[in-house]
Amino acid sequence: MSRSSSSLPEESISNKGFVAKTFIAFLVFGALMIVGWSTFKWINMQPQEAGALKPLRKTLDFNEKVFSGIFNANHLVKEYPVSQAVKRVRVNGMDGLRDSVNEASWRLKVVRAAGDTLQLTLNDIKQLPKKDIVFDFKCIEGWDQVTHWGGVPLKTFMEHYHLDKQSKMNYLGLVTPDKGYYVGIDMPSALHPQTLLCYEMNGKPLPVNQGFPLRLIIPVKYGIKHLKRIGTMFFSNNKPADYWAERGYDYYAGH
């Protein structure tokens, strides 16, 4: 039995609204995509600013002072069982350990100001009180582990020698001894009591690959801030260099 002829224009006036809307999308397409194209064009056309285009480098330093100002610093990261941490932990690079490195004539710098260095041995750090912690590790890479790390609460250390003025200054810097790696912190997160100036993975003296004599561990802070091998400690009221900041990564790098 055939369709009664007064079914077709309605019909044809459905295919002709849905020519219509097919129309309109592709042209809304187009529009996106041509101005998709020419926006990306315009930011590679755009200087260098720290390490980053300059529009790039205008919303990484925007997402840090959101990021920076909703930091609570009693708000801790997840801490797990021993039980629960891997035991081959991931190493993510070697930048600043190519050299070889001595325990007994490794030291800690710590300047204090212009002319005013302090000089810690190992032993030094290991007799302030120790902390463990068992937190999940990421890296900026996309990758994260269960990882167990020991060593001294950084703001413990920092009472400990009296850097009370130092630790009201806007940043700590940290640097490897042959200055292949370096980073910047602020120092809310450096005085987060999770942060470790750390000696011990998985119970051990740390292995060279992970930073052998001491090195940071900040849980709140991606991998790149975890500074392997410490060799100098600084403060300052502005931003320390940092190694992945000026290869066009954020610089605050919290998660």
Ligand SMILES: Nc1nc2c(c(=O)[nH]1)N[C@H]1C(S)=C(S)[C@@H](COP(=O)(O)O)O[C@H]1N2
Second form
Amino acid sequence: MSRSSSSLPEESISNKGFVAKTFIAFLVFGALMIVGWSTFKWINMQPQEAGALKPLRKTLDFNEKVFSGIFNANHLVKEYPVSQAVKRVRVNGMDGLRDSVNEASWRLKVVRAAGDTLQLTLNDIKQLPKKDIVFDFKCIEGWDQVTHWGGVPLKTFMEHYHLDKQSKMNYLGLVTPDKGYYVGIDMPSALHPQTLLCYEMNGKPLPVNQGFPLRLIIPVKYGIKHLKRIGTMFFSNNKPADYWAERGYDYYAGH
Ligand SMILES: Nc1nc2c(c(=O)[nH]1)N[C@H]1C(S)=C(S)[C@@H](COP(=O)(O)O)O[C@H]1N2
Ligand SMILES: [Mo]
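Having seen the form predicted on its own, the form predicted together with this ligand:
Full assembly next; the chain just shown is listed first.
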């Protein structure tokens, strides 16, 4: 018997095993392709809901439940020394800022209830205790920068104007004077100690394209929620309309 003929049966056995394994691998691969492709097709066939295909919106709503469930109002976003704040702050998003704005005629309209609107000047707001914050501002598009803001904590503002009934509602809504940009904020995040009605950046009045005279600074959320140039504030138990949520982004937008 030659050596080659004695090694032949062994080789053909391992070859057989290899062929079988390859065959199974292809079957599994094919099956997964079919499952993946049909899931993709099924998702795409679903109707839209709030700017996203229904199954994706369901996922976003589920994420919102999870993240708002673990939200801790006492957990503070990291703060930095003022020296670390950038001097040239990026401008992103000009929706609702295209009209001119004038401090003398501008008012913050606070809708306490239907037909009961409080109208405040910038000076009224500046009378309240001021807080400065330097934090890492994060945009959902992927950039971030350490920036310095000043204003009155929204919680202090609500307490000062006796908006306690309103603060028990589920959401706060903010809208620019021209209604071109609008956000909805869950009340625990609105009342978070680092959330500001902000009128200063780097110790000076807000530049026009950064939201003069008054904007929201809400460090627990992504940039999309930091509405620039607030015109109207209102309260609701249902989700207020939200510009980017309508375009498929996460409504909660926390990080
Ligand atoms: N009125 C208004 N506010 C807005 C936007 C906008 O388009 N219009 N864009 C938002 C987004 S996506 C971001 S990241 C921040 C950017 O703030 P900044 O321009 O001061 O950097 O503003 C938010 N507030
Ligand atoms: Mo953003």
